[in-house]
Partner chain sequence: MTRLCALATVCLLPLIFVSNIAAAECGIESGSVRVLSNDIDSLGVVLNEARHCASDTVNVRTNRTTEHKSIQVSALTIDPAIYSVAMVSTNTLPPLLSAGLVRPLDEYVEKYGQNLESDQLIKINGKTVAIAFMANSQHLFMRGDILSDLGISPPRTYQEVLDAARAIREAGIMQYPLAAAYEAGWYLGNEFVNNYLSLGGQFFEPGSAEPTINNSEGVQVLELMKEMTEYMPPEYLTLTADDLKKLYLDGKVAIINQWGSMVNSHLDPNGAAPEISRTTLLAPAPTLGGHDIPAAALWWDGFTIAKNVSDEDAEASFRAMMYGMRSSVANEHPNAATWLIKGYEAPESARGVLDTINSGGRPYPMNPFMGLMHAALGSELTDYMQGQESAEQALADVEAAYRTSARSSGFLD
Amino acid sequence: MTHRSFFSFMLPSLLAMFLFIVLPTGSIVVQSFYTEHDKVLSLAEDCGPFGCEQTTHIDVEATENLIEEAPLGKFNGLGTYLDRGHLAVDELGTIFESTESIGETVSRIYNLPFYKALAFTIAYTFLATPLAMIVGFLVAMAVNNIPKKLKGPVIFLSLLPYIVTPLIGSLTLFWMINSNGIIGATLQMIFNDPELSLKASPVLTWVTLIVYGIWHMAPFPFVVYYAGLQTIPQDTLESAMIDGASKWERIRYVVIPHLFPLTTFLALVLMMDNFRIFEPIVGFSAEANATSLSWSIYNDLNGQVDKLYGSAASTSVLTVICVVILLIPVLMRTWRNFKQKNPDGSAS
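May I have this chain by itself in the form predicted on its own?
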């Protein structure tokens, strides 16, 4: 397929992406340079039996007029990006100048909201993604080798974690790990510790969320790998068996290389999906021990008094930048493989 034919097929998708992705993303970038207006204050004189005194009130009408005149807010440039709630440039400088050990530096940086959310988001992405792929691959290999009569029920049961919505699944597990739940009560009995709680410790909270993420996401790589296993040339497998290759050697030298393009695809999709972890944090009520970039955006937009659109927009832009940085190695490897297979530049 030539580049011209390829782009002709891609044109409708590119237009849809421009309308529904590029334009909204552009508006978010613009919003990130603005911050909310300050409340307009006015002085009023309150008089009582003991005299009069001046008090300060929020002028609601003047504030609304100000918002109506400039709905984006007041221009703040890169101020929101650099403040304590995001990159915290000044705070980082103070930390590096005043701390004497790496542990103290890491601890103080972790207390900054953006870096705390970024730390959990990265840890979750880099642990849940490969482990979910490994579990999915193992399940696919097992299902591929069981009798045909059992495949239907086993495939259905294997897909259940992915069918259940993340919020419902996390709520169910949240109740199970509660002190009165089956998992929580069992762990207390095993360790003979009635105070043991998976939700009280930051480390155990992280482990619980990551285990849930693996359980929830594993069916997707399972389906992809299972479909890929059906395309493996049987002649190649039989030749390997005739040559004396063991089962592990057939998996290592035939199955895994054949499934490598699917692995790259899964890594891209799962990394992007896991990087936006949000529902399990809400479902587990884990905000005290684990936050993510997506949760930070939600928290900015869910304020009881003011909705921080500028802060949410800045976090969104930083999240997109992080995702791009995360995907660059995978995309570069994919491009190198494409160039090796198509040295003349043809897409066919």
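Because the structure is predicted, anything quoted here is derived from the model rather than measured. Between two forms, the rigid core is the largest collection of C-alphas that superpose within 1.5 Å. Numbering follows the first chain given and starts at 1. What changes on going to the form predicted in complex with its partner chain:
Core-superposed comparison between the two forms: CA of Ala288 displaced by less than 2 Å. The rigid-core alignment places the CA of Cys52 2 Å or more apart between the two forms.
The two forms, fitted on the rigid core, differ between the two forms by 2 Å or more at the CA of Leu14.
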Contents of the next structure:
Amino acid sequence: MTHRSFFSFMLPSLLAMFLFIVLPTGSIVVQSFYTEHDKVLSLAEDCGPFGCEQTTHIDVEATENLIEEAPLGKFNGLGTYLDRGHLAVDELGTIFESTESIGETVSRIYNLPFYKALAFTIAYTFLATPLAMIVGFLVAMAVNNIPKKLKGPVIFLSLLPYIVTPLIGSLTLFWMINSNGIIGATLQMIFNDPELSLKASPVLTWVTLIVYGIWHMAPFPFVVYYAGLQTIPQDTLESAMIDGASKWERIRYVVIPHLFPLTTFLALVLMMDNFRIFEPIVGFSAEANATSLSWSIYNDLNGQVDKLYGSAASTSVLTVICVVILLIPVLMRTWRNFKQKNPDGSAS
Amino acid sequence: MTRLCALATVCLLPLIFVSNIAAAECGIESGSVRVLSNDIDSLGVVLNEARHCASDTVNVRTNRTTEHKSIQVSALTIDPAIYSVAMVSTNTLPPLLSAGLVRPLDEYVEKYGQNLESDQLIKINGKTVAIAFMANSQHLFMRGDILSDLGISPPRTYQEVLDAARAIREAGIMQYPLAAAYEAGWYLGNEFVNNYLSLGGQFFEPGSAEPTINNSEGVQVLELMKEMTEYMPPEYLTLTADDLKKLYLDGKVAIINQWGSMVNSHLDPNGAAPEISRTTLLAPAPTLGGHDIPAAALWWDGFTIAKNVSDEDAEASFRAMMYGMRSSVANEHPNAATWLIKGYEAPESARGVLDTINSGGRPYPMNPFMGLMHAALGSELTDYMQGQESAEQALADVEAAYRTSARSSGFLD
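For comparison with the form predicted on its own, provide the form predicted in complex with its partner chain.
Next comes the full complex, this chain leading.
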């Protein structure tokens, strides 16, 4: 393919990528450097059904003049990134200066909203991703070994958790783990503890969210691994059997190495997916015990009456940076594999 | 076929007739009335009446959505605005005022507002910016049967609420007799606002956006809220007002501080639990710490007219809304809301809200940065509620979180 035809072939998709990815991302980055204008405040007498009161209001005209002068807002540089709602640099400084024990330092850092969200997001990503992959692999192995007739229905049933929209799935589960719900009541009975509530303690909320995440995500690795299992060279398996390899050894030395490239791909996709965990937090009303970066963005944009665009933009950019950091090891691995297969570095 | 048509005409005739009469009563010649509203039944009552003003020359369109808050500012900013009327309440008017999207209504009040009571007018510096037609607040809903079995008189202070809760638990009737809408986020912040107002607390320094909640009143409020949770179901941080209703009508809890606007579903004799509805007592929100202000913020609901619409549409809109809030509408739907409309004869079910107002409840603060304070309260108080930090630390966190968002909204330097 000549460069020219390659370019004309790619042009529409490049254009779409520019319009729908580069431009919005760029505008978010720009937005994150600005805050709203200073508001000109004035006192006024408010009267209504419940009497009169002195209340502060915005002087609309004076504020509008400011807006007209600079429609983008007030330039704040990296100010929003460094404030308490995000990286909280000043607060971190105070914490490191004034605390002595590691435990206290950690708990005070965890008290800052960004780090609280980051902590859960990372914990969720690093627990739900591998566990969902393991569960998916086990299901795939099991399905691969059941009689052909049963395969269709079993595959369909195993895919269901992935088909259910996360918000609906989490809401359903939320009602089930209620102390009146079937799971909540059963757990109380098993542990003989009428106080037990999965919704009340932070640890149990984290566990619930992660278990939900595994349940919801496992079908994806299952499908991929199941497809992978169909491509395992039967010759190799047979020769392994002739060499006297046990079932476990065959899995360990034939199946798993064969599926390894798929694992890299799955880890990549699942990590990106899990890192933006959001709906279950809303569905489980888990805000008190667990927040995530995506949830922080939503919270800034869906306040009762106010919207904090600058703050949401900064969190978005920080999220993107975190995702890049997270994916670097996987991307490096992929690149090394690619180089091994193509030592001269060309793709053809 | 002809007979069918004749029948249809005969049947439809009164309908056409009625709507024509209504349109004539509205007295609007022409114009377009476009309403953005929250999706609450009581607002629907007013809007359904206002729709009768539609005729060949008058167009009435309503959009009832719980997402009204998130679209109102953008929808009214464009010129001409998408909506000519925004149904607003205490906390949704300030964003419109701050953006200068509201039209002064004095001219229309003078021309068409003969039936308005003076306290229905929301005035800022003497200029009418909105018209209120219903009031709302939280107040006590209690199980009369349980209280009278134990010989307890209905509590009036939070101390008495706690005593009653202890008595109910000790009598083995319920392990968790109390519940409140403490869901982390808006609801939790709201309960703090209720209690803090009742102690006479100020959220901000007068004339500025500087927060002033980290004080002994704030600590007292938090300590009370914490003490209450001992008698609440363990998942109290996930309970909304709707969950409260379910728990109460399920017979799981005995005393709740619930929204007056939800009174109908709690007292409905044909509802989910008639035996509980029958015995329910209503009382003003309890007082706190020896003060006599009920611990529930007062709210109003009403309407305002967009600045960016033609004078014709604005006038038509005002008249249609006046038609929607006639005294006959209020008296035909006495239980739908605690109406502020002239000539409204309040039924028993409105007592809770009216008593809370009359015993000196304080209005929810109507300034442009209260929303940010409310949000900060909602997200920063959870650590204290779960016993992970001190009340002082929680309040300091609230102030810090509020300062951060107030700074990025341009209210603080």
